[in-house]
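As a starting point, one isolated chain is supplied in structure tokens, in the form predicted on its own.
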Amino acid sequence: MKYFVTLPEQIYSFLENHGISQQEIRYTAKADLAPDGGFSDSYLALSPQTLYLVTADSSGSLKLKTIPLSEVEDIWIERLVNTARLLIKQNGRKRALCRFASGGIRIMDRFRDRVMKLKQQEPIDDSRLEDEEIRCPKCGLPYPDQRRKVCPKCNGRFGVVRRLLSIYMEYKWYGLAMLAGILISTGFSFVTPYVGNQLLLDEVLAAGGQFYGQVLWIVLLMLGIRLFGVVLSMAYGCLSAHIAPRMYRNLRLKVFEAMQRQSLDYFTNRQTGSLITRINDDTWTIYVFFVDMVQLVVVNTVTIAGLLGILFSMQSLLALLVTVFTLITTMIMRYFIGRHRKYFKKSNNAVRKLRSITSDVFNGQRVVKAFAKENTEISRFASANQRLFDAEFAQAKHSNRYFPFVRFLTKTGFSSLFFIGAVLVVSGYNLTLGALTAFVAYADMLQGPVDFFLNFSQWWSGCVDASSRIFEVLDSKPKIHDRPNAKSVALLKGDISLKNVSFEYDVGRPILKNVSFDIPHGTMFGIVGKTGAGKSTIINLITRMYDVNEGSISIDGTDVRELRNEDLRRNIGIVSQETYLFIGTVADNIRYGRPEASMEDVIRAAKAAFAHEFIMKLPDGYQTRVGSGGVSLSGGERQRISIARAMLQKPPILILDEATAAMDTQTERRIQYAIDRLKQGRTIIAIAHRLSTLRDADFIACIDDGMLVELGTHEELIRKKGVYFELHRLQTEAFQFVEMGE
């Protein structure tokens, strides 16, 4: 396998031309712009001592440019506003080697990586790659947004039909039993026209008919055929009852599971609202889909199949005429369902705005009271919800405008039918009067699955954006996941060791970069630095949040990504400095990390965050309910209990992000001397702004600019007078003035 692209076969062909075999070539590459912004495909190719571009020229004629990897100098992206280039520095001039589009920055960043590894004759590891998918498992496709892992198939209309169909296949008793009864259900009630017009009209209340004056028998009939529908309407009902709602359930518990099993970023770049919409609403369409659509589109088909049938039986002519009506209609409806369905979209785009305005808002009344932005997020709501009323104002004007002509030329058509058949039967053309009535009765039966497709539009609008959603979720794989013989850990030690880590968000922008430092079990280990040097970002590689680019993390001697998520999260506690508490009392969200635990395990961990005491004197004490995010505690409060919570679940690691940043200088101490008496036999990572915290830490890391700069002890970092002193002494001088102040 060539990483990370297939090359064209005519590209290969142009290259073994010039000397260059396939086998020599490690690495390609594809930029998809021209220097000019415009589109042209251009191809790199990497063998272990040269770079090869392959470009085209203006009459599509490819040239070969050769780059030997001694005169690289340097090779590096240059982001622009959608688009970047990749740059390269040979024999001391720059220049740009191609243009591309801002979804290939992933891609060429790891080629640019291998070109300097090849250069500098460093290892290079590809195994992480083989577990990478580029394309779609399901119909073999590569995704064309590799961040976003949708294939256009398989989530396209006809996709979402199919495997809407495989869900409702797993009911699939349930289903046939059901379109068994709403088909026997539709077959009397074409016995109705019959009985009730032709039968009555011309055998019972006709002299000379067969059933001449049996007017009882006629009635009794009818109720009897009536009541046998109402029971099977019934039976109908109740088996929908017994399935529908489960299948909404189960629908609903795979989209959460799914979303629970996402890695972090899946969230962090995604709002809310959006997720919550559809958890609720997007399942609830296709529950829609099931419960009514698809049986509903198979008895309407069958409805309008009998029906014709029937009526061509009774009276050719008049049939022929039900027939034209019926198709004009249905061009008209399929016309109109092509254009009523982007209005659909719109508005449920608008909708799910709307909501992750709310969402927002609420959550972030704190920050909307303190700034006096009542009026702002009234403004930015009333915007986002007359976007709103304007896609469902076009959505409705496009349906009233439209819609009803059709219903108008419907019924016109039928109307008629009564006026062209009262001509035959005065003309006496082998037409009774019962045989009228009885074809209008059926004729006019039509209109209701006409009516059905003719909305049709918009479910099925709505239920394909819904699923394509739906199924997104369910498809979309966690960056961080159990490989497949992870090794399941009880406890662990807590010997963490960092080698040449490094790490981006983003691609082109590293966060961290070439980190290396071991941390012995049973020792405080303090992380320093200014904001954005990356320092709260080596915890979330610890705990294994996000996966390093490069390099490896080890606790125990054994590479994170190779242990259990579930047994490496559990074996290390956090306290971050973003407390989050949820709905609940006290004591549920201390007793969070370990449920099983005991009422005076919960006040043990309360006391020795020192949080018991402020507990105590809330209305209800540890049974006090707190909002969502604790909205009725304070900022230093939310923290103890956090605190708590981190030393009930007694991890052998326990990671400190600021942990004390909310509390006063007191209560600060206090918790500093709980810390202390946890050292014993627990590996503890603190990062603190306030440098005091960490004087008694046995090592600490200085990170400036994502690289480790300084690593010792307090005294040690102090005496070398570099970027931790300086640090020191800025917070020093700073402390000095406040004093001065007060």
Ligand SMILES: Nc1ncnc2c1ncn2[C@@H]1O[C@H](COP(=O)(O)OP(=O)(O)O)[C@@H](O)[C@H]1O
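Note that the coordinates shown come from a computational prediction; the quantities given were computed from them, not determined experimentally. Only the largest set of C-alpha atoms that superpose within 1.5 Å between the two forms is called the rigid core. Positions refer to the first chain, counted from 1. Compared with the form predicted in complex with the ligand:
Remark: with the core as the superposition reference, the CA shift of T693 between the two forms stays below 2 Å. Comparing the forms between the two forms, the C-alpha position of F381 differs by 2 angstroms or more, with the core used for superposition. Relative to the superposed core, L708 undergoes a Cα shift smaller than 2 Å between the two forms.
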Contents of the next structure:
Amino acid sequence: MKYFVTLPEQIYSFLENHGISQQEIRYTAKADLAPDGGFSDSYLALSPQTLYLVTADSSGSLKLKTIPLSEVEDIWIERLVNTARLLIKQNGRKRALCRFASGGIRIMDRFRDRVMKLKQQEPIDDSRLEDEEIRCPKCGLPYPDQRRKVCPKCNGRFGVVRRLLSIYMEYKWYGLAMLAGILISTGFSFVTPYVGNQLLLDEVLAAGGQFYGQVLWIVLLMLGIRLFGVVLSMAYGCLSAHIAPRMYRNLRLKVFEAMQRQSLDYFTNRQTGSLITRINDDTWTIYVFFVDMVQLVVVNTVTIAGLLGILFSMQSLLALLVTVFTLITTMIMRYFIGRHRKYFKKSNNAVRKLRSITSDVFNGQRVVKAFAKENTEISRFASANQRLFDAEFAQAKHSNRYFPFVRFLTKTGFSSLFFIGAVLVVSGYNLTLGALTAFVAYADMLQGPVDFFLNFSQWWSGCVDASSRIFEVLDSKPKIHDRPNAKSVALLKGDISLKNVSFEYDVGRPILKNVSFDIPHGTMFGIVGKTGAGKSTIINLITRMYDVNEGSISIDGTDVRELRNEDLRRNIGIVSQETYLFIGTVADNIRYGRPEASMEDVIRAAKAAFAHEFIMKLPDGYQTRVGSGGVSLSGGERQRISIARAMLQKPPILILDEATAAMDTQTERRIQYAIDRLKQGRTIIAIAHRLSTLRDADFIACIDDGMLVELGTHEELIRKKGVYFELHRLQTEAFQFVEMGE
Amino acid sequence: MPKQMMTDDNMEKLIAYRELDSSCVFVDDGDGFLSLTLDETVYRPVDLIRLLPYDRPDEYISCVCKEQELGIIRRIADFPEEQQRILQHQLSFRYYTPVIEKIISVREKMWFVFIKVVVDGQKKELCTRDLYHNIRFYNSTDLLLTDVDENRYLIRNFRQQPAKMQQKIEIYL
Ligand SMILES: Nc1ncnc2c1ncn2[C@@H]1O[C@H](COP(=O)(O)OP(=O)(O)O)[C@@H](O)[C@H]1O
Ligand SMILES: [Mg+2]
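The structure above corresponds to the form predicted on its own; please give the structure of the form predicted in complex with the ligand next.
In what comes next, the whole complex appears, and the chain from above leads the way.
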């Protein structure tokens, strides 16, 4: 297998004409833009000693550029706005090799990496490429979205139907019972027109009929049939009440579970609103499908077939007319419904926009009020509201203009059917009056199922949309997941080691560059650096919210990727910049990581975090409800609760990421004291802006622009008179200034 | 390695809003690189960044060298013609966005939308997800479409395009 792209035959033969054999080539890449704009493909090929670039000029003839790797001093990707370039430094000169759309950066970056590795004769690990298969294993086509490994072709409509039905099959006995009930009642509905029309008119009321004059009997018979129908539908209702909510519950849970298993990036890349929609609306759509659709499809199919059978057996000429006529009206309806769908979608879209504006404004209410912008927001809402109105008005106008017309057509059709039938009756054409009225009643019964199938396509596509969104969730594999042979460790000691760690959230924007350091267990390790330097990113990697791109992170000598995630996270307590309190009491929030903790422990932790004093002052003490809808706490108070949360967990590794940033100096000093006491036998990583917080740290690392620039004890770093020294000088100056001012 | 610490003078420079006037000179170094002579110093390479890329593509252009803003061009039109040409060339290079000339078909498949288009004279099939979010007007006339790979495409003067083409994506707007 050759990485990364398959070159066209023509390129291979061109290379071969220049004496470069296919076997030599280890890696390939493609760039899709001409140097100065416009689409034009050029190809890169890499052999262990040489980099080849094949370009086509405007006439289409190919040109080869050969660059010996020994001359390559550096090669990197420059991101432009929608495009990027591969740049190279060769013999001291910088130049552009090729240009491509941003979508190609991911692969080009790998290629670039291989160029440098081959040049420096470093070992290359391609094994990881295998598990990021970029093609669908079933059909072999590349996934349209490389980051979400789901294939729309193999997961197409039929795939969705199959899977929906397979969920349905879990309830097949209920389903079958429901079907049976509904079929029997359908069968019964076939009898009604016969009894109510043909039997009544021809045999009971007409002189010479088989049951002439037995009016009471026929009334009782009709009553009996009705009653039986009611009983049947009650039974059916009970059954469906039994099964439907169950399915709904299970489906919702399944979707939520699948979402919870995703890695953090799944949530940071998406609007939470759309995730909530999936759990609520989409599962509802599917639920409706199960409860109503499956049954209705079967019933209506059977009904149509049954009715046609009856009609043809009664009078085939009329039946033929009915069939032709129904087909014609169906076609007309289909056309209108198709046009109607457009309006429908448009108003759906408008609803969505209105919803997002509403939630935006409500969430930002504090800012709205602070800037006295209520009226602006009202008019923003009003204009979105107007758009929704326009869409709905257009939809209503359309449906009121066309549908009555179509209905009129249908009704006229039936009148003419009756007319033709009447002519047949009068001319003595093997048709009684009773049979005719029964016939028309049967023909009328066709309308319902036909309408059903007309609307069905719309319901159906809504259902396919919803279920495909749901299956996307169920199918997408979390990026971070336990290896099959992941190591299970109950208690970690807390020796952390970073070796040549490089990381980027987005390809081509490196955040951490070759960072290495060791944190022996039982020490306090401080990290300082400017905002955006990559401090929190280091924490994200240690806790394995993301995986490193290069290098490795190990704890107690085991790579974090080899540990079970649950074990890893249980052993690490984090107090992060973003403190989030869940809906619940203060005590619940402190207990989040250790629900079984006793109240004494909770209070002890709260005292250590200096949260106790303000919790006492809350109206309901530890039972005060916080989180959205509850009492609102200040930033510093929230931070103290989350510190208590981490302290209660008593993890071997405690991470404080600007945990005290929102506190006043006095509270911060007290918390430092508490942390100090916690240090025994624990590894503590503390990120802080205020260097005084890190006075007790055993080691301090300075991170600048994703690189480790200094590492040592406070004294060492001060003596070094480098970055840390300057930071320290600035802060002490600032503090003197503040104190003088006070 | 320690970066030069912030003197007040430096700080002033950083927060100052500096407009570049036509006394500074841009030179096209070729290969997409640009250099700028300002206060008798030559900076290279200089990146041009549109601060209002959609509404004012030719105004408020920030000139950046090694992550430091050297100044802001208020209006390209205020520069001499030759300089304008260099700036425009650089901008169009940096901000190149393929233009969709024709929409051949739009097909929905699951949560993906496949759009066959002619873009810059070439037939291409684009794939996007959730078209409602990924296609939008970025100003009053032009549409911006983002595909799954986060490539972006332009549809210029959408309302002036043939009705057939408008209809194909109308419902997503
Ligand atoms: N989820 C993310 N996706 C993309 N970029 C991110 C993400 N999180 C952080 N970044 C970027 O990474 C850089 C480092 O961020 P971070 O580690 O949070 O810095 P800090 O040192 O202030 O904690 C920043 O430029 C930030 O914009
Ligand atoms: Mg941070």
